[in-house]
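Okay, so here's just one chain, in C-alpha cells, the form predicted on its own.
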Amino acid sequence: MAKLVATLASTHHPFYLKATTAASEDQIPQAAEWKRKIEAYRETLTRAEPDILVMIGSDHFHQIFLDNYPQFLIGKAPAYDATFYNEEREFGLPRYRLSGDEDLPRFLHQSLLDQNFDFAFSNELKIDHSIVCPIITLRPQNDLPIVPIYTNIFAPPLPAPRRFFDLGRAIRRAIEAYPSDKKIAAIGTGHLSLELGGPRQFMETGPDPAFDRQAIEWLRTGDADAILGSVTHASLDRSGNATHGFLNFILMLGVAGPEEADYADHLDLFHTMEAYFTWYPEGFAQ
C-alpha cells in the first residue's frame, strides 16, 4: 500500500517570490527572515522523499465561478496549465506545467465517494496561485506528479467546519489504502485571519491577531478538539473576511491525525500572519 510521509500546511502568500527576488534595495525588511523560514519549511518535505503530491488549495475564482461552484473537486489530468494572466501581472508568479498523475486521482475518487463525500471532477483543471505557491516555496525544481484537489472557501454556503475536517481523515485513508508502494505527501494551504478588499485589509498585523495566535497553537498541539468547538463560519468571518481559508488547515489536521506539529513557523508580515506546518507519521525517521 502507498505510504503517507508527511503532511504539510501552510498559508499561500502570493508576493513571496517577488519580495525574495527583488534587488535588495526594493526588498522588505522581512524579506530574508522570510526566505530564511521558507528554506526551513521547504526542508521538511524534502527530507520525506515523496514520490507525489495531493496538494488541496482552493480556486481563487478564476476558473470556478458562482454558476457553477463545487464544494469539493478532485483533477485528474495527465498535466496541469498553472497561472493566470492577473497572477503574472500582480504577484510576478511564473506560468508552470504541471506533471499530473492519473491513477492516483481516479482511486482517490472513488475511495473518496465510498467514504460518502461526492466529488465532482476535472480533466481540464488549470490551477492557480493557492496551489502555485507552495510549489515555488516547497518543490521549486516542479519535478514531481500532482493531484490537486479544490475546496469550497469562498461562495457560501460553505461546508462546516467538521466536513472539511472529516475530508481531511477520508483523504488519508484513501492515500493509505491506494495499491501501490509510493510515497505521498499532502499540501495543503489556506489563509489565518485575513481581510480582501475590506476595512481591515492593511493594517500593522492581520485583522485579528489574537485569533492568529489562537489557530497557530491549536494547529502547533493538534487541538482538534478546540478547532471544532469554537470555530464556526460566523467566528471566521468576524475575524477577516476572507479568513475561511482556515477551513483548508482544519482540512489537513485532519490528514495528519490529528496530533502536534512535528514542525511548526510563523512571521507576522504586518497585514497578515504567515504560519507553516508539518507532521510525519508515526515511526517516521526524522
The other form holds:
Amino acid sequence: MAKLVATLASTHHPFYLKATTAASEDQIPQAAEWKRKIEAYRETLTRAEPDILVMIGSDHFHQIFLDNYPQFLIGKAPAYDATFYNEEREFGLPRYRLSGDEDLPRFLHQSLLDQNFDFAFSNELKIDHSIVCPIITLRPQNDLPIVPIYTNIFAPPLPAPRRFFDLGRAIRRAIEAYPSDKKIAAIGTGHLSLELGGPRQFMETGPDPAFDRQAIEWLRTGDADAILGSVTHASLDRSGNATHGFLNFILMLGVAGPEEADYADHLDLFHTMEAYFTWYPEGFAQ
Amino acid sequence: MSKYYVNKFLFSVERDPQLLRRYTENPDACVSTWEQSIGPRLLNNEVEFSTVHGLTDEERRALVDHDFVALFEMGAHFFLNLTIFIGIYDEPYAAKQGPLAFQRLFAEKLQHWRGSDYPSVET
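Given the form predicted on its own above, produce the structure of the same protein in the form predicted in complex with its partner chain.
Full assembly next; the chain just shown is listed first.
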C-alpha cells in the first residue's frame, strides 16, 4: 500500500515570491527572515522524499464561480495549467504547468465517495495560487505529479468545521489504502485570521492576533478537540471575513491525526500571521 | 436585488484584461455593454443565454461609480469587490502614496463597519 510520508499545513501568501525576489532596496524588512523560514520549511518536505503530492487548496473565483460551486472537488487530469491572468497582474506570480496523475485521483475519488464524501470532480482544472504558492515555497523545482483537491472556504454556506476534519481523516484512509508503493505527501494551505475587502484589511497585524496565537498553539499540539469545540463559522467571521481559510488547516490536522506537529514555525508579517506545520507518520525516520 | 449578478459583473470583468480596461476608462459604457451582451450569457457557454437576473438601479449606480463601499454594503463578495478595484487603483495610488495606499483607503472608508456583523455575502 502507498505510504503517507508527510502532512504539511501552511498559510499561502501570494506575495512571497515578489517580496523575496524584488531588488534588495525594494524588499520589505522581513524578506530575508521570511525566505530563511520558507527554506527551512521546504526541507521538511524534501526529507520525506515524496513521489506524489496531494494538494489541498481553494479556488478564489478563478475557474469556479457561483453558477456552479462545489463544496469539495478533486482534479483528475494528466496535467494542470496554473496561474490566472489576474494573479499575474496582482501578485506577480509566474505561470506553471504541473504534471498530474490519473490513477491516484481515480482511487481517491472512489474511496471518498465510499466514505460518504460526494466529491465533484474536474478533468480540466486550471490551478490558482492556493496550490501554486505551496509549489513555489515547498517544491519550486515543480518535478512531482500533483493531485489537487479544492474545498469551499469562500462561498457560503460552507461545510461545518468538523466536516473538514473528517474529510482529512477520510483522505488519510484513502491514501493509505491506495495499492501502490508510492510515497505520498499531503500539503494543504489556508489562512489564519485574515480580512479582505473589509475595514480590518492590511493592518500592521492580522485582524485577530489573539486567534492567530491560539490557532498556532492548537495546531502545534494537535488539539483537534479544542479546535472543534471552539471554531464555528460565526467565530471565524469575527476573526476576519476571510478567516474561513482556517478550515483547510482543520482538514490537514484531520489528515495528520490529532498529534503534536513535528515541525512548527510562524512569522508575524505586516498584515497576516504566517504559519508552517509538518507532521510525519509514526516511525518516520527524521 | 441580485447579489449574484453584481458578483457576476465583478467576476467577469476582473478576469478579463480588455473588459477591466474598459471598466477603468469608461465605467458607464462598460456597465451598459455588459448588461446588454455579456451578463446574460450563461457562463462557459457561447450559445445559451439566461433570462433570470438583472441589476437594480442602485446596483448599476454602484458599479458605474466604482463605489466599493456601497457594493460591500449590498453584500458583494469581499474578494471580488477588493480585487477588481485593486486592479484599477493599486498602481496609481502606490505611485503617488506608496505601497498599499489604495488598500488602506479602502479599509478606511469601511471603518463604520468595525465591530459590527458585515452584510452577508451569501447568494
